[in-house]
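Presented below, as structure tokens, is a lone chain in the form predicted on its own.
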Amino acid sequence: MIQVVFDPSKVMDIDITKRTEYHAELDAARASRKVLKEVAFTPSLPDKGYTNRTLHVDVGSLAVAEKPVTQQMKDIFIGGRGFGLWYLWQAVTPQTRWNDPENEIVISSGPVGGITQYAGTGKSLVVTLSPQTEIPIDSNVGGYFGPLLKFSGFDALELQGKAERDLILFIDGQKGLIRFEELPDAPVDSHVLGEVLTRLYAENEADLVNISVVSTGAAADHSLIGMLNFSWFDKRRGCVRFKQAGRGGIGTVFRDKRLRALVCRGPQVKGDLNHPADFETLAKIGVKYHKEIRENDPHQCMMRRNGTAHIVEIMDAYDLLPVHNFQYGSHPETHKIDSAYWQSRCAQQTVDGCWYGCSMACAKGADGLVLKTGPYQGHMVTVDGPEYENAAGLGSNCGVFDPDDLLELNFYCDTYGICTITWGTVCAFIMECYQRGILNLERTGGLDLSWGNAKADLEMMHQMARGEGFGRIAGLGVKRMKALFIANGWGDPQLINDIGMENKGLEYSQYLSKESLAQQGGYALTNKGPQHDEAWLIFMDMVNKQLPTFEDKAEALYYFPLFRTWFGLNGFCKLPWNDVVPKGNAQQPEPHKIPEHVQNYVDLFSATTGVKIDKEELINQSARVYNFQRVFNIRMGKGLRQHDAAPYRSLGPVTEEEYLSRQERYDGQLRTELSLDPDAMTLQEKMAAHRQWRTGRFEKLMDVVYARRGWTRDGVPTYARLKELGIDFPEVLEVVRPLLGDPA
């Protein structure tokens, strides 16, 4: 075993262009190519944001074709995840199931997507049916795949079909070539294949900033939960990099259409290549937007020198950090994988950006790490991140407090193709379910599944890559672990079911919720399962006291999910947003909307399109496709009230100790809210009436909700609010008139 001791002062002295390089994969890959398949097309670039014509492949068939982009797509669904949710509901239908070849992987970027004046923009959206959850699910990657098959000349690009053989989809933007091509000998894993593909595609050394690669890894062969992995080529360091599209098993899908990877060779990166209809505009709010990262970031969150795991202690001091499978808030460790650990540990001197243009800098990545166990011990490699998410969910919520352990999680989930989100869920509730009984050594296979254990969480996942072992019970996901384990008798029914954390069949992000009322409907009030990137309402609600009533709540989870969806629909980072904000913004009406960044927004749509819209339109806009994917999860037999029930750990105390670790505030919550005397109750009791008095403020909270966004008790948009969208197309009435009723 290698014993790696960091000394921060040495991580910029460490060669990195001369870690573990791939040639012999290169030589073999190069050896092994077979070209299956060739089209040509005529490349373009956008016009006022658009090129007008979508891509689908039938990986099945090698068949291709273009298609346009209608003004209605353009008006009702905008472009990224709209473009994603309209094309694959006209390829499914209610019967489909995620693993059958009509299922679709839909990648957009959006018409603002790929401009190089504001930050964040280089993000696509992928969007397919959920192995985990069986409804829509969507993901906002970076990297640089969406933009380049823009400026190749697509919108969008569809996959559909399953593949005879691993294929590989290449789409040269420069060439006007779709070529479909097996290489029997490429390497499996994202972090060698990246490399490989990105050296075999460019054509000399300066055209590898060209070249985006979207792969997965072992684990998406054998598990529910894989995730894709989009590049770019860092030039500063020599390598290529990852962002993820993470949540619901979109990598999973990807395998199961044996689809080894897509590549996309684009033009040149210039400023102008969106062709928007007003240049001046678009550079006029870039340079006001850098210069308030400029002088404001350093001062602010410092994403430019933390990205976001600035927050790690700041969770940590509001206990709201999850420790122990979000059994608690905090814990004395958590300075071991606080940012001033990460400032030291991460090789950021530099801009470190995954689009060009982005001043806000925030993807940094940790060089250096040698590997201690798996198929790559030894080998030295770059870790993107960690981010917050991956520091809480592999870190704490686990109770792994070593930062070289923690970096070994995050580069596995990467390189396999695992989503870390739903990793860090998963193996919390499997760590809890190992501390109650519910789980033992026989149960696992030999692994000693104890908090903090490192060494037996990295050989699970390792298992799962491999296909064997409990690794392969621990890819089912949440959902599916806890029915499992529930039908073979090994715990209490209501426990396992309380203790696993997800919604949907979605695993929960990072927030520990249960004094966040908002935040408990952020998290389960949403369409795709509880994902902070709706509706991250948890400092707004128990920190800043802003949202005191069910009205006040409710409105801000009606405002921030649509402002949200918006980024999705143009190819928007959501960081960029609010987490560097003008000076003076708390003056503002409505400061917590950062009402000067939705302006900006506002007009960098109308400056790219030539569509002139107000904030109010805006809103309008991401309703229009928000309602759109409510209803598609009622086609799929999902999207009504009970399917947006949470599991009672989000809400409050499932078991004595957790009562415990916060009794006074609790036996304060009972006198205060419920005029009960806790003094004269056992625990419980106080459990007890806890559980009454929080799952009720729930229901009510729910109701209220649904309300505001025009939908029924059942959470059944309405026929008045689906006409008031335009939405009210023949298909999608068809789908709510069973549960509405003929419309008077």
Contents of the next structure:
Amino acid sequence: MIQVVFDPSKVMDIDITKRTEYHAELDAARASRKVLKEVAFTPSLPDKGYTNRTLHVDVGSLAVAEKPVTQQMKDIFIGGRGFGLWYLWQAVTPQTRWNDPENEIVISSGPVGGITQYAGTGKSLVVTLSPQTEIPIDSNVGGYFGPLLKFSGFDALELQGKAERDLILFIDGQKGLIRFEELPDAPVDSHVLGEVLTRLYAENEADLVNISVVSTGAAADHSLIGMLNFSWFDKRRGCVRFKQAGRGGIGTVFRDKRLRALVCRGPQVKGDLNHPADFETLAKIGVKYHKEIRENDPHQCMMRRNGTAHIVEIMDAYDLLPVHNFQYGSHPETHKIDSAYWQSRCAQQTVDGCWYGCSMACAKGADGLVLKTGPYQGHMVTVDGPEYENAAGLGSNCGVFDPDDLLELNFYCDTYGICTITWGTVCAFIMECYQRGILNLERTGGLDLSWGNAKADLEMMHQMARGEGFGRIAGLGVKRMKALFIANGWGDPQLINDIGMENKGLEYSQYLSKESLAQQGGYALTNKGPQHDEAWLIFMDMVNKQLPTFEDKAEALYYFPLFRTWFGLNGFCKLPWNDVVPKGNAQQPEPHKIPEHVQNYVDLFSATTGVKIDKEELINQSARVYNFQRVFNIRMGKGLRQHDAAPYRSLGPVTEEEYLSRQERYDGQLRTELSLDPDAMTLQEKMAAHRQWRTGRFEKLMDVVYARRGWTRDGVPTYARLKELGIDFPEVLEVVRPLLGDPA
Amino acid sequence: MIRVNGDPLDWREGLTVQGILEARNYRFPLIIVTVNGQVIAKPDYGTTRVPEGAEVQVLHLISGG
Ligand code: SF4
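Same protein, different condition: the form predicted on its own was shown, now please give the form predicted together with the partner chain.
The complete assembly is shown below, putting the previous chain first.
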């Protein structure tokens, strides 16, 4: 391995050819390679977006089987997340736990996935029973794996069973081979493993771009919060890059199955591999959209330049940036990690797309980071991102404002296989517990987890990767830490529950929802837990005041989660929908929905599959899957009103400091909303009045949202709704019958 | 006085759309501004004067990760 000395003064002028290379690791892996079993299959390309078959792999018995994709699957579940949920439903029973062999990891792209004419079309959807929430989790991830799998011949891959020893599954879509291999001397962490496996399985330099590796890292072995890295080979940089299927512990399930990596070698990607029904229409919509990006993005979000990190300073300006475990919404040091800094730190000379044809190209890379800690100390690496979530979660939410610390945290999260969003919220919770004396040096085994102590944060992460010390406790996630701290008698149970930012067992993503009732619902009234990919309504609600009534909020919490679910059925990235807007959008009715782009999606689906849909049917497609997922949650013993409960920190001010930091706003609300006189009240009385008001209106929001969604007061989809959607299968009705009674 | 997204804001002679955005610290790039229902084009923010009593809507499009 080549070591380099890094001069930070040259940070803007980095020689990326000096990145640490892993030749010795490649040689060792190659030498230890052992093929356990090889099975032939006939590669095929999709027809109108579907290959019409999927691949089931039992990693325990090394059995492989092809399954046909039925018309019913296409009609009801479309693809991607829909296929994942449908297969998972059949694989598990209500008694199945995440670490039972029956649990599956399902990876599927979706019918439109892999087209190269439009931006953001290379996503894979990953579904499994989550170790954190014990219900299905779905994750939408870039990188090349899903499309290459489809272009090899499979609309989805089901992974079931448990291997006895660490296993590599190689799917060669060029030669029509599926191989189970052992590589005992392969590296463990993703940035080395991805690089090594890409070079091991590519037949020559030109073949590198046809390889995608799915892997995780050492921390997934010792925590419940492991994620999966999906790779692609970045030709311009000459290295492997990654996108992450982060939420819910999918990487933990992967390692529990003793999977070390999946490798897909697909055919060389061309623009027509999906064999769409109407190629000209795809090309026409694509040309229009790319022009829009070129002309509008430089004056709008500058996604091509800054990636999603462009909103760091915006969230700060709107008091929405999570600071110190979601206590506050802005911080005087935010400028150190804002987009101006990342603009200079991330390479601008390359088009950073995570799939072919993405003109939004937001997948930024920061080159030339020399690591200061851990097993890779002294290595020069390229870090993906940081994206907004990483800057906010690992940064401001933990009080870390040194950008190189932030990049190092980001790097280790990625290579160890930990979700950055989850780690941000986990660490922020731990740091607040430390601030409030719930934790101390003795309880953390000597880690001083004060706000902003990145060194201790990193050490905790290294411990987790080694399966040691307090890091192992952190890897349990917020929900289980809360239970542990309470059981140990380390603090006031109510305080611990109030400040632990999780719902359903999943940690909150990185936006402050306290001042937006609609976003409180957008986080808590979700299928998988508080991830903003279902609904991001803060501006509409809090800033624009477009949702003044409960009914308005409920309508938004009906439409947006369904609209955004649709991306995951088809292999789309959400960002090109609304991080740029067409000229003339302002004059459209409902401009916040970006109607022209919604029409693009309708047309892309119709042109690919040949099935004509309209905007209404787009929503109905999602509604079928969304409601099916809700019933799935109920089947697993969750999915009811009690499971949608939100921690009070997400609804209002928990502590006196929080109240006082926004006293004017909170006192004003007591006057206008509750007709109380704050001048005549103690601080405790004011906080108690707020708590009663805020929890009361959240309960009311639940009532109105459930009614709009066609659910009972307990959150169960009604018979009428299930029938209307055409998902009233006997096994679905069997789940809801004990809660709804016999149908009338 | 004018109303911006339903909330009161002090009016002064010569107040422009740009002035309102600065007063409110509205820095998000994807916005649509209407003054009394009329959409104002972005290049005109600095020159469009807002009359006393106006209803101003600054619509932030969604964005977010
Ligand atoms: S917008 Fe960004 S995340 Fe989405 S597909 Fe394009 S490069 Fe990937």
